[in-house]
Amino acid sequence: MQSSLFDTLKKFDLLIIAAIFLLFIPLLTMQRTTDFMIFCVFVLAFDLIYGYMGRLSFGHMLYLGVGAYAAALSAEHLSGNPFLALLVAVVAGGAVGLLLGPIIVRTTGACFALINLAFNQVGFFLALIALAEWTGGEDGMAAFYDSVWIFDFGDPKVIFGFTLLCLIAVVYFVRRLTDSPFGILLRTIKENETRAKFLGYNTFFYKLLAFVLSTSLAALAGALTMLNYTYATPSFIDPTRNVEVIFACLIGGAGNVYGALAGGIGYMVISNYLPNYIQRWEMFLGIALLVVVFRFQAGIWGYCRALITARKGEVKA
């Protein structure tokens, strides 16, 4: 019964999805709403490399933030078309990912954490003041994108579902590749990557080509923050913010594609409406990732399949 549950679940999960984000229209703005929905994006990306491969970065903003200057620049010098831009966003992260990847996945641990973060701090200093001529610096940049076809992106409507389509589609394919022996074999990597390399397995290869298909991804929730707000700042790229990310995949599960959605929703609720009633808002934030760590290590998805599970148990026997 528990199985076929969850088998259901996930034979009608994109609709279920879709479903839960049109429900939010009338409670938020429909342009809040696709906040939400890019921000689930950026956690399923992040995702890929920690709940997956096991390792923590401390810096994916770093590559949110190439997206999003992608996506600006080459609408100021190569073409208003959105399409493009959103095309040469994913291409930009993933050269950035392809070219840094060779180093940052030599490493573990703290060291993987604090490189990406390394990373992530010149980044920020590139764009803030020794690129400032292109992209603003603290000022920012903005840009406008032209109409193609039936998609004119100063629409909210067309917007918002467009980043539910780019939504979905990154869900289907996150789920696809982790079901997969590719997926698997970053299970093993997380495990035991010793055992991985006695198997026969190049497991370098592997763990960058996981790496630039996340920031690629990244790049994508950066390219459309871009396209929703027509505006980039240092703050896309700023190193402060990876706790956003990180809190967001602990407190909805990691490893999990349904884990990482429910984390992204959960977060953006206590950041964008835990402020309206209590200031120091960050304090509820720390107390809420200490009882994530010690209640629910699992996470919310987690904790609950966890829950149906031994109900499902208890009704058997």
Given for the second form:
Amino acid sequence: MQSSLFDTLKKFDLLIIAAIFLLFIPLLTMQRTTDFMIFCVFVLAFDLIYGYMGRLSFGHMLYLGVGAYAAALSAEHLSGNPFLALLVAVVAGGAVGLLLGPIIVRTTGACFALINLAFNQVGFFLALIALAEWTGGEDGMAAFYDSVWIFDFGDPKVIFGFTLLCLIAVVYFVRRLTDSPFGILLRTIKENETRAKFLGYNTFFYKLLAFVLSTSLAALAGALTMLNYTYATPSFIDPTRNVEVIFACLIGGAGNVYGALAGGIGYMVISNYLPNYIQRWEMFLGIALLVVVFRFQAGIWGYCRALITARKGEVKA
Amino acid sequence: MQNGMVLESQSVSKRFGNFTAVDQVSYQLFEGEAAGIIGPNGAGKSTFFNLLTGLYPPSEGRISLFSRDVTSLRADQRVMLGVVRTFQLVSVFDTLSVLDNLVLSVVRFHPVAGKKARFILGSAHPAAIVAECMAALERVGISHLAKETTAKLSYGDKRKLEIAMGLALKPKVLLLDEPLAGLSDGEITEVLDLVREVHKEMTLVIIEHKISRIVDLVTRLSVMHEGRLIADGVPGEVLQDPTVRQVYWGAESSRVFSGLAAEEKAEV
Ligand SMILES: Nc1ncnc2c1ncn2[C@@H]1O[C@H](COP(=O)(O)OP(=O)(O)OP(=O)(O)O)[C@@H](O)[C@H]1O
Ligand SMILES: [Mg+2]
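Show the other one: the form predicted together with the partner chain, since we just had the form predicted on its own.
Okay, now the whole complex, with that chain kicking things off.
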């Protein structure tokens, strides 16, 4: 019974996801809810590399930041078309991934994490100081977008709807990617890359592909943030903010699309409400993380799934 | 002589620091052979396999496959040319289901599902692929385990799975590194039967510790000792070779030695 209900729900997962975010609107502002969804896109991008491929990046803010600045620069120097800005951002994110990827994906473990962080710090420095002439340095830069057809991004409802569409598309895309043989290959790379090579796969190529897809999606999240706030500041590329996405991925359950969404929402809820009650709310993040590490290693989603499978077993027995 | 040559090494060596694990080994493998490689612990057998299959490059020498120099080719490129291996310690993906362990092998050379776009965005489990995976599992006798998580399998079943993963890649040469190690007597018989069956379709190289197990299976026997190839030929002759007897069995207990000698006489 339980299991068939679960399977039915799974068929309508995209609708359910949309419904959940619509329910958030009365609880928060529309702009804030949009923020939640953008963050979920970012978590999905990160999880492709971390949860599926088993490579922990400490520098994914770089790719988000590249997207945000690219979208802003596109408005300033090319045209006010928001869709062009999105395209420019995704291409820029992909290009940065393609440029840095060949160096980064050769490494694993701590090296992979830190090399991403190193590049992130370079990017932060560039945005803050070296390229301040273009990025506005510490003040950041504002950009305004024309309305195209029904898409007037000055209207929070429009940007909410558009971001929701983007999120659904990204969920669908990531699910296709990870349900494919490529998805299996990513998991084999996580478990034992050498063995995967002996199945005839050039793992370097596929790691690079996953990396570039991840940086492009992260840049999409950056560009959406830009549309949502109409300004980009160095905080969008700040390496110290990497902990947010790592944390979200861990509490949600890495290596699963629903886990990434649960983590994205979970983190945003915590960071949205806790500061109202407790000044140094980050400490509670730390405590929550400890609980996850010791008690719920598979994250929120992993815990739910274990419950469901346990129920299934009972039903059978 | 070039005709029918499958795999060849020309004085390949592998050094780890000052230690020479494989020392100037020249070896030729011909189509249809079932070649055995024996030798005491640390003789360099697995290292030699690693060189042949491209896990790491040799310190010296060259390796060719079907008369083509493959010394600088990556492991995956050699797989594409038909060299497939198993590992001394069974190497399968514990976190995946048994079926998913086979998907990558089945898809690799698949005319439709192997296409890049399909590989990246298509389903991993279309009916045709699942059927092929199941057939591959059937062949090694573990199709009833298809849905299990691989971590739950016994060592013997994992070995069968690993062989199935290799066979699904439709190899021209299959290199088996101690495929019988750690298996129960019943499983050994099953795997040996399978190997015998497989030999009808491809060239084989088998590393084995206990010669008695493979002596009636192989058409050719090579002995490695301290990184060098000290004998190579028809099993009967190799086992009579005085250096082999001294170097190889001298190091083992005399019980093993006499047991083998008796076994061998019975063969002849
Ligand atoms: N990566 C490595 N680094 C350093 N030494 C190594 C490495 N691989 C193997 N060796 C050494 O090379 C020698 C040969 O090892 P190898 O595994 O090839 O032997 P083997 O003949 O397969 O033995 P066994 O029967 O125990 O499997 C051993 O002394 C081993 O310690
Ligand atoms: Mg060995």
